[in-house]
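Shown next as structure tokens: one chain only, the form predicted alone.
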Amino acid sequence: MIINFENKITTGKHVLVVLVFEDEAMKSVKGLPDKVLEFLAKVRANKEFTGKKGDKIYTYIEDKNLPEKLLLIGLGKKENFKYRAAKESGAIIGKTLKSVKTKEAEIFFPVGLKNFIDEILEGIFLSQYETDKLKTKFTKKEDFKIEKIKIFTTVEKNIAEKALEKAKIMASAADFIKDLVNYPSNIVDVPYLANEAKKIAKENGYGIEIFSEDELKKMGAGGILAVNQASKKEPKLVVLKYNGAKNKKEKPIAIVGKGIVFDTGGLRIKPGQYMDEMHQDMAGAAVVLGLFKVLKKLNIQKNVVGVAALAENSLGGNAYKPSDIITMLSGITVEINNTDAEGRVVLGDAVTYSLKYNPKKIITIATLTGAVYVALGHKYSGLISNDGKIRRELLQAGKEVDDLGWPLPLHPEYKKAMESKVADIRNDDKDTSRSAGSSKGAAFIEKFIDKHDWCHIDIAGTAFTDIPKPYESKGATASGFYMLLKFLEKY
């Protein structure tokens, strides 16, 4: 899709899109041709179009000096128009243009949208995401694609162009994350993710370390190795390093993601009806990679270390077993009660490695527990923390960018429940495992945090959806990406 800016509305067989606030004075659309203003005044007077959020009118314009068609889009009340409304409005534009099969459109941005141009454009880009990229010419329907959009606005050109560039960067990263999570594990496997990390590092000049199976053995990363030991492909630990702070010696923020490319549950095998979704169990690692696609491009002024633990929890004669006791990278011994509680095990090693950088804050992100979906559904990620401040900041950041979180407790009894009689800790509370599962999973991870400020984001309920937001498609959502990016920008 090509997007450029025009200083006047052009003629042609394309669609003119006009964005209108509810009950806003006609002066807000100053700059539109008289023919369009007359039509807008008429439909408003007749209450056929009031500008309420989601209102649409699609019609022809009988004027040879104007585009052939007109699409009015209501934005709702100006005081309520914020981030979410802007992205949703952009998605409405994109989906409507696609449905009416127009290859070219021209969009009029009123001055009141000056601060939301990037979100609207991002919504347009996101609305074009396709989930059927792996279909061939034999089955794939020819989707109608918007080829060109012209933007006519009285907003300063440099501001509008900067907004467009940000929208492209954000949508590209979100689509990248969604592709990683949507694609099956025979495509997106451990080598694939490691190779994508290499590409990101090379493109942006980041530092990178990728540890092989032999290197993980020498390090003593017993958690990652145990989870992966039935897989035919070796595990990896990927570390990306970005120095964006003015003070290059400033302590970094460590963001640690779970990258289980397929989770059978191991010998605690998952129910059959859920098995085909288990390629998404690397969504935490995908978010880490997606963040590093944008940190330099958006000039995020923080030092950030990203750590992704990549493995496959497979079945086989050499799979790790319930009752096994493994030694983690930290030296902590773990009793394996549940082979399907593998995410916390690989995160334990990944967190331990992140301590090498003496981070001022650690954030872990993972599709950790089905329990978080039971507790919060598909709208909220669960946030569990040893530090109230970092959790409040993440919750506020998520609220601002429609990537919502909800606090869950880390009670001392939940921590005690992870103690083992035969090892230092156990990976599942088999006695009362049906209660507070998300909190207990996080309590396991906290054992490796070593008194650092830390928050865990459980995206098991939000990383994938069958009930998408207006700017989403069914499937992967890039949950956690927007929350973390806003957190890094703001705090």
Ligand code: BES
The other form holds:
Amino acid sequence: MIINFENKITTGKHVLVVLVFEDEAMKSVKGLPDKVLEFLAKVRANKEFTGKKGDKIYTYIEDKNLPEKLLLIGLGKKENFKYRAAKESGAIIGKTLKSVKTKEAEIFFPVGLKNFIDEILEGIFLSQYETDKLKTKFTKKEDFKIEKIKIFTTVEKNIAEKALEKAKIMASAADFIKDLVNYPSNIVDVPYLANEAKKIAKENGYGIEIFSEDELKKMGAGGILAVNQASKKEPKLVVLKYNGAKNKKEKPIAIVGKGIVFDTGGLRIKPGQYMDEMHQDMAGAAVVLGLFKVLKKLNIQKNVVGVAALAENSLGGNAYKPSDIITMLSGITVEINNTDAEGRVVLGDAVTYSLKYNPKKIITIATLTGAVYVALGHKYSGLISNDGKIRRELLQAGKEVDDLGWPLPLHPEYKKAMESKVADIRNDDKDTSRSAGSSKGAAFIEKFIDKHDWCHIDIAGTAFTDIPKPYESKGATASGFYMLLKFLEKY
Ligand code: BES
Ligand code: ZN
Ligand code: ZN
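Could you present the same protein in the form predicted in complex with the named molecule, rather than the form predicted alone shown above?
Up next: the whole complex, starting with the chain shown before.
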């Protein structure tokens, strides 16, 4: 889809899209033809279209100076028109244009939308995301695509062009994350993810380290090695480094993602319906990669270290077993009493490695526990932290970009529940594992955090959904990406 700017409305067979606020009179709008305004006045008078959010009218216009068709889109009340409404409106435009199978459209942006052009355009891009790209119609290029969108606006050109650039960057990173999460593990496996990281580093000039199985053995990353033991492929630890802070010596923020390319549960095998979706258990790592796709392009002024712990929790004669005691990279010994609590085990090692960079703050992001879905459903990621400030900042950042979080507690007793009789800690709470599961998972990770300010984001309920937002599709959502990016931009 190509989007570009025009300085007047053109004639042709395409659709003219006009965005209308509920409370705006629009008697005369600079640049908008009288014919369109007359039509608008008429449908408003007849209450056929009021400009309420979600309102739309699609019709033919008989005028040789105008495009053949007109699509009016209601934006709702002006005072409610912020980030979310803008992105949703963009998605409504994109989905409507797709449903009427138009290959070309022209959108009129009134000046009042100046601050939200990027979100509207992002919504249009996101609405074109396809979840069935592996069907042969895509390889044969027989699928339908909007080819061209022209934007006609009275907003200053440089502002509008910047907004378009940002929208493209954001949507392409979100699409990238969604593809990684939606594709199955026979395609997105550990080598695939490591290779994507390599490409991102090369494209942006980031520092990168990728540790192979042998190197992980040498360094003693017993957690990642144990979880991956039954896989036919090597595990990897990927580290990406971005120096965007004015002061290059500024301590970085470490963002550490769980990258389990498939979680069978190991010998504590998952029942069928729970296993089917487990190719998405690398969503945390996908968010880390997605962030690195945009940090440089958006000129984020922070130093950031991204760590992805990549492994497969598979089954086989060589699989790690309940009661195994392993030694982690930090030296801590862990009694494995549940092979399905593998995310925290790989994250433990990844967090330990991140300490090498002396981070100012550490954020872990993972599809860690089914319990977070039970507690918060698909609307909120669970935020668990040893520091109120970083948690509040992340919650606030998430709220601003419609990527919501909600706090869950980290009580000393939950930490105690992770103590073991035979090792330093165990990876699951033995007797009451159905209580406070998300907090206890985080309590395990905290054992690897030194004195750092740390927040854990459990995206097991939000990374993947059957109830998408207007600008999402069923499946992967890229949750956590928007929250973290806003956090890096703002705090
Ligand atoms: N990958 C799962 C968590 C998960 C569940 C993600 C549902 C997405 C959707 C994780 O590795 C896991 O199996 N967690 C266990 C933890 C338990 C063994 C302490 C769980 O949630 O049951
Ligand atoms: Zn598991
Ligand atoms: Zn898992």
